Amino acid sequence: MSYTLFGANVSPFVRKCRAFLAEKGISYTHESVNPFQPPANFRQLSPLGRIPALLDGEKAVADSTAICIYLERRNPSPALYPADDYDYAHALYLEEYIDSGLLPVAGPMVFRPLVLGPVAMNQPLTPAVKEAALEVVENQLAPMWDYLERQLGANEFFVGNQLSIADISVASAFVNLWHGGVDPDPGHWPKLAAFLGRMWARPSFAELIAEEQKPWNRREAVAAV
């Protein structure tokens, strides 16, 4: 089988799929696609024009959730979805919590002004822009982090105490915040902060984060404002 994954590597949805492929030990080709300037035929792969899209031979699969489920069914070992029915449902919910809850806030209201705007859109990072983004973190993202902290409990992973799509989804989303110098305070969210450190140290994430250092890591620039 021959897989090609399309999408910009800084997208948390593309990163999720790439980390999933790495944890599976699946070889693939990655083709970078800018969703704002996609190639002419991209909607044949992704009807909504969104990234990522996967091509398996002549079969196209769009949407990161659909892609990961497809890859799991095609490559069941090692399993990255829980076998228990409730755990399976909970892992899917946590993925959706990130995809439809956290990222629609973190992306346009934090990552975009702190990272994407200055890097790709010629939008200066000013003290007022930074203050507005950090206000979103405090008022909107922090309660979501509280939920994730409670969900971890005393466990190393979110569901069934073994690596699953839930862990990959959470870890991927927080990389974009990290690029913008936004980190869960270990004093307030010790379990979540430790979890992210463990996940990002895994080769599946460490290699992707290293790829993104230029131009996306804006931690020093944000701190200097």
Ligand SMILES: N[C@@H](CCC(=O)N[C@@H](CS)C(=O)NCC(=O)O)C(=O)O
Contents of the next structure:
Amino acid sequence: MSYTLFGANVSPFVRKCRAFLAEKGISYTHESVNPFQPPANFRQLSPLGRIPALLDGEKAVADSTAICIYLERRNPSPALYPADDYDYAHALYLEEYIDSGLLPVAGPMVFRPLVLGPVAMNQPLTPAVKEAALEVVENQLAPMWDYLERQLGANEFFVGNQLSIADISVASAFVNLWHGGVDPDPGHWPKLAAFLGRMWARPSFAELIAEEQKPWNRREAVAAV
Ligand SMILES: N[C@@H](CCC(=O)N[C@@H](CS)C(=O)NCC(=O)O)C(=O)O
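Complement to the form predicted on its own: the form predicted in complex with the ligand:
Zooming out: every chain and molecule, the one shown earlier first.
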């Protein structure tokens, strides 16, 4: 069995799959792919041209959700999807809440202006651009953080009191905000902030976050604008 995961390390969807692989203890090869300058024939692996894509020998799987479910079925232990039917559905919903709710706001309207634009697109961060991004955080992301805070309640993990795809999805998405110096204030979202601290301290995330420091950690640069 030989897995190769394709995609740039700073993508929250790629990071989700890499943390998932690490939590499973599965070894794999990582090939960085910029979806905006993909290698020839990348669409044979990912028909929409998006990252991530996975190759298992000669079999290709695209989309982070499909990839994680495939990996779970091929490598059932440790289980990263709840056994209970309702918990399973809820974990998938929380993954979707991040993939289709939080990230389509956080990616283009916060991560892109604060981090991706200055680092990779020759779009310098100005005070006006920063202010617009922070307004999006306050008006659009904060209500989503409220929902996540309520979902977490007094629990260590989001679903069924055990690590699942829901936790990995949430923790991965917030790394992109962290690179831009955007963090849930522990005074306002204490459970979410503590959850992120715990998740990012796990080796599965700590190693990826360390790898991403250069060039993606723009916390000081953003604070200086
Ligand atoms: N639903 C997909 C979303 C993947 C996605 O949107 N990836 C972005 C990078 S973070 C991408 O490849 N964008 C390039 C494009 O859409 O052409 C998944 O979960 O893998």
